[in-house]
Amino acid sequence: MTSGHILYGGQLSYFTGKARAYLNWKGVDYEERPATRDIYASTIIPRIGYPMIPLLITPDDQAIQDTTEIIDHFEALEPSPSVFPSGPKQRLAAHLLELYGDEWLVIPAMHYRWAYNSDFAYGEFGKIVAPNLSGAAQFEAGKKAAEMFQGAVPFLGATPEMAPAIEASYEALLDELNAHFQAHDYLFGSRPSIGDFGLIGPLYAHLFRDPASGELMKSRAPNVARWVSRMQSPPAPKTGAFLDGDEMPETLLPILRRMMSEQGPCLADLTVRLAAWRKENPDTDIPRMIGMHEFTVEGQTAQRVLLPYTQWMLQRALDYLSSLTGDAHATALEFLDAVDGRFLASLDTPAPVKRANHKTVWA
């Protein structure tokens, strides 16, 4: 594959990891640099207009800052071996462990670490925005750097009121995914799948590599830790094998009940909210949120934010689905079935986006 691939981002960045856990493993010859502030001012935000990483430079000079979207760049490049399964049944399934990552996880993701993590996490920034300073100076700058990522919080759910929810949630999660990875290396067998890339973007950066949820995950979880292990450092990329027939593992059936029941009303309510909004702002382009709703974990119900970004992470799934014809739409259908996501089939999006030059638009 090309080489002289830049990937700019962090270890402490949730996307990073699941970017450079892609990377590692289809063998992509490129170089991690880290996000400073002077890379912000100087190549972040000039070729994408917002500070967000990471930022993923081609060869020819391509600038590709959406994790899926570098996914989908190099499968597109280099099409086996895919990590997308071939069978209805685990591509769905792939689809929608990617968007539960992606987009739920964070809650749990965010909630250990300011709650649990917040000085290393200061420590952290402060080596990325204030690399020439030491000691408190430095660690002064990570903790003003880091404001709007902690500020962000109880916009994504995660307030002291939630706590308790969030965690009985993400600890019996994490007995779930133990079990699983105690049968298989991966999702669907020995091969990592599309999922498996969206689930380590936060079971690493935040979960395992911050250091008090990751002494829970590898005491409570440590197949689970071993999995993120194999994720970011490959020990066989481009090999390895999805289950043959299509085959389910009945040990992820838990955690996608577990999404539909947490996301799945979310996901739901996102698709007429986001409509309801294109109709009252006719003419204006897609804000990064569009206002709260409520969600519940173990009982408790809360407001998050409501992000017509995730409506186009769904939009793949359903896309996916709708493709289906025939005995591979039915098989679909049963697994849906299986896991308490059968209204998933008849979900409409009244607005659906697309992703054009680093933005979600109306497509």
Ligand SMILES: N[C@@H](CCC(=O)N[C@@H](CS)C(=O)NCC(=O)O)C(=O)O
Given for the second form:
Amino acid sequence: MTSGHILYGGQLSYFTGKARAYLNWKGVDYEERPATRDIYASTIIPRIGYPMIPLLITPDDQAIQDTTEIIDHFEALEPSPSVFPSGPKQRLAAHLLELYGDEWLVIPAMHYRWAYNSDFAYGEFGKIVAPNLSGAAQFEAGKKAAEMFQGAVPFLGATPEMAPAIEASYEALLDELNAHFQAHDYLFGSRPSIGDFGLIGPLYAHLFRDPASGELMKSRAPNVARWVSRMQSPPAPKTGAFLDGDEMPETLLPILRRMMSEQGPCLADLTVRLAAWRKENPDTDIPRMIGMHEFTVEGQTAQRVLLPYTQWMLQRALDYLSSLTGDAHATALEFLDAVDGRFLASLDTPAPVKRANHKTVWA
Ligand SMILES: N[C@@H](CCC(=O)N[C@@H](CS)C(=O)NCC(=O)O)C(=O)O
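Beyond the form predicted on its own, can we have the form predicted in complex with this ligand?
Below: every chain and molecule of the assembly, starting with the one above.
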């Protein structure tokens, strides 16, 4: 693997945790550097046009923002060992769990960070944005920088009214994951998949490293905490195998059912709302968000943002599903039936999107 990559990010960041876990497992030679205020101004904004981390700079000076695109980049350079399982059930489930980790578990991640760990988070933001300050001045700089993230929390659906439902769902998810990681090192055996990398985003920086959340995880779900450590510092990079025969561990089924019952209706609604938005706004660039819609967790309903980017990640799973034929397709449908996800097989995306130049654009 080529040397000399730079990853700009931070320990406190959801998506840096995902990229770091992947780069460490894939054996990429890289150096992680903090995304300080100066780096945002000198590198991140000039290279991609907006403030977002992590940003990977390759030795030939390509800038890649977006963890899925970073992973695709290295998987194309070195296809084996792959983080994409080859069995249809495992691969489809892996794509879906990336979508769940990236685009849905942001709800408990943000809730727990800002409800229980805000002082820790301000301090951590301070260390990154103002490394030359110290004490109260650094804390205040961190608090200021954190306001943008904190301001987004209600839009993501993590409102005080939703807190009991979010916590009930997350605690049940921890129990389900704990049962799974009792028997398996990773989601599909002894090798991490794209699904593991999706889940590590929320489950590392926010739900493991933030102290109050880490205590909850370690006491309630120690096998999950061990998986998080294994993901961040893989004991044996580039090794391991997916379970033989496209086996789908029974312990993953409740997790996928939870995803389908919570995120599923929002995914279906997004495809409809995005198509309607395009009709009303022909020839317009796709904005980051196109409105709000209802979501329900544990019987509690609130509103959250509609993000076109989410459809891009959904399309990756749907495109994979529609590439399957014959027995492989039938097997994938049986798997979807088993997790109450059959609706995905007939889900249309009338306004498909793709990624180009760090943006989500019409396909
Ligand atoms: N889909 C992107 C998401 C990256 C992302 O949301 N990064 C956060 C930090 S973990 C950020 O910089 N957010 C700034 C913002 O949302 O404006 C990826 O996979 O890299």
